[in-house]
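In the form predicted on its own, a lone chain appears below as structure tokens.
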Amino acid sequence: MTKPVIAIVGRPNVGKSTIFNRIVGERVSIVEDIPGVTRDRIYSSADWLAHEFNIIDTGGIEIGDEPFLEQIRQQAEIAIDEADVIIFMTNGREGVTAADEQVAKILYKTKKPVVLAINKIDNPDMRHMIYDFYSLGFGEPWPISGSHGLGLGDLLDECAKHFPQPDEEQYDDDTIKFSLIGRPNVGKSSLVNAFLGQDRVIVSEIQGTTRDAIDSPYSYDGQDYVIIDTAGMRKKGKVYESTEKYSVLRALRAIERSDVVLVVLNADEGIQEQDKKIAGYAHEAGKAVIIVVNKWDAIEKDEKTMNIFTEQIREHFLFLDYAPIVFVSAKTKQRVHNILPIIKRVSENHAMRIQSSILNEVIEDSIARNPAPTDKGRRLRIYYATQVAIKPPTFVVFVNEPEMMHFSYERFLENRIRETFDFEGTPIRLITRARD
């Protein structure tokens, strides 16, 4: 099910990022702890009361060296494309400016709901400043204060009224949904065509949900698959391909709906910083991951090249040490046929359940090999563990004092679980809880 999307739009310096961070809260992502992966804070998930949603700060999307007004125009158009609800933000202290009117003109074109937020109304005595903003033509202005966190509840209540009805998933549970993500021009589209072009039964092209990702369902070897094709791959517009952050935004949409994510690298260009960021999002979303090195035909190689490239991938993608790596060429179709069986295998691992009795034998054996840590004479006691979720497999370990579970010991337990059961291709999560 796809979460609704809110986009924050407005001219510069009205406080979009402050409001974004307030709504998102300081969510520390898993990936931030991994060396070499930095996070662009332009897209995040958040929740308000019973609603989960994604939120975009369009101010973080800088579009080349475009002049100022052109930047704002393109950011607003991205919001119109991507969002279910748009928060149009202005600065109450400065009144309605010409730039606000420019943004308003662009937003008149959309049929999407626009909620007008007047920032920097820091106390009730300033409420009279909001009335000028009725002239923008978006109905009631909502006074808020980013610096004090005032008015955000009312603003989000108003946004939530306009959220679309949840999409019903239109595929069976047995159908494996996968997507290809990666930087522009790593060959995602040609890989999709290579999949679909190989004597497959192409069922049809269904317009996937309202989000304009185009889904291609087909069957191979008795298994139903759906390729969730990020529409960004189809749109060749300047903004869509040239803006790295925007291509990430598109990838995130596809990741959300996928069981398995293929992180596509370009062998010709080697590993780039952006590859790590995009892969980090898939890992953080808890999806099964396969690393696909495309354009393998384009590089000079000898018998050691593949091993060297594999080592480089392992070094750069420390957090994806569980992901299998496939070297392919969409152009010559080399090894493309190997990908589907791997997708099927990692999808099964991603949904695997382990019996508690067997899991606890592994945990007990692990403690016997490497006793739990002590701290100031106290020892961590592990009572039992149980699996509480799949996709990704998630285990709760009940202990006497959770704060004594050191990261390195948790890693040791995870490695022991991986050695015993085949979790290739899927992240696994360990949660430490105190026993009641």
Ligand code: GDP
Second form
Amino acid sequence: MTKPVIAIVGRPNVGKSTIFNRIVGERVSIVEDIPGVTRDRIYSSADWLAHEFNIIDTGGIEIGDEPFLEQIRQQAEIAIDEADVIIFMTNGREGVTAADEQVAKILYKTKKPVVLAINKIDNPDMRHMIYDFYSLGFGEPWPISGSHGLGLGDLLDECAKHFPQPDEEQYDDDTIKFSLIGRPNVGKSSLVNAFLGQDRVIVSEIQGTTRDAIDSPYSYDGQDYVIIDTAGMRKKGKVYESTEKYSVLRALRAIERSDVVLVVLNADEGIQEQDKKIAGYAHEAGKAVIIVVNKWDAIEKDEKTMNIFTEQIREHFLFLDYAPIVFVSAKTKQRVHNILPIIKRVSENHAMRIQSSILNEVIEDSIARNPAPTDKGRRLRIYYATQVAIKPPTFVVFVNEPEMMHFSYERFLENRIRETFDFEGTPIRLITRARD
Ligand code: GDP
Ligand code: GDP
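Structure of the form predicted in complex with this ligand, please, following the form predicted on its own?
Below: every chain and molecule of the assembly, starting with the one above.
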């Protein structure tokens, strides 16, 4: 099920990121922090009262060194392209400015619902300041205060009135959904073309659940697949499409809808910071991951090159030690046919269920080999473990005192589980809980 998307637009300093952070809150991630992966706070899932949605802070998407007005113009275009509902934010203390009018002008062009929010109305005495904003032509202005957290419930209720009806998931459970993510020009669209064996990306266009997403469904060797559209695979010639933040946004949206994510690297350019960041998103989202090194035709190599490259990848992507690596060329099609069977394999691992009895044998055996940690004469006691979820496989380990479960011991248990069962390509999660 795809969640509705809200985008916040408005000129700088009206309080967009303050509101974004308020709404998103501190989303606690159950996976460990990934070194080198800083979170881009531009896109996040959120829930507020009964509403679940995704939210974009378009203010966080810088468009190169375009002049100020052009920046906010482009940001408004992104909101129009990506969102179901747009929050147009202004600053009540400053009244309607010329820049607000510029934003309004662009938003007039969209048929998407626009909800007008007047920020910095920090107390009820200031409410009269909102009336000015009727002149923008977006109906009722909603007073809010980002710093005091006022009015947000009403604002989001108003947004929710405009959410589209939830889509039926149009693919059955056996269909494997995958996406290709990576920096611009690593060869994502070329790879899709190579998969589909023709020059045009789209085999049978399906207007995806995310309104403007275009999915490519197809079958191979009796298995149904759907390629989820990502940035760069559907070039429309918009200025913002080549910006880094926008490609991150598209990647995040594609990851969300995928079972398996192909992180595409360019052999010709080596590993870059941005590659790690993008890969980190897939890992954090708990998706199955395959590392695809493309443009293998374009580099000089001997029999050692592949090993050297593999070592570098393992060094730079420590958190993806479970991900298989394939070296391919979209241009010559070398080894491209290997990718689909790997996608199938990791997707099965991602959805694997382990019987509790077998799991607990492994845990007991692990404790026998490497006793659980002690602290001030007390020992961590592990009572039992059980799998509570798939995609990714998630295990709860019941213990006497969760604080005594060190990261290193958790890692040891994870490794033992991986040695026993085939979890290649999928992250697995261990959650330690106190037994009542
Ligand atoms: P953005 O550029 O639109 O993302 O704006 P920011 O969220 O960075 O906020 C700009 C400034 O306005 C910051 O100094 C915030 O602390 C301040 N600010 C945000 N919301 C409010 C509010 O509701 N009331 C007041 N008084 N200040 C606010
Ligand atoms: P995207 O932005 O990630 O979708 O990348 P494209 O598929 O548009 O490819 C970017 C450029 O790299 C194009 O000029 C492609 O022809 C080229 N390219 C893609 N795959 C390969 C490959 O395997 N080998 C070589 N030599 N060039 C490639």
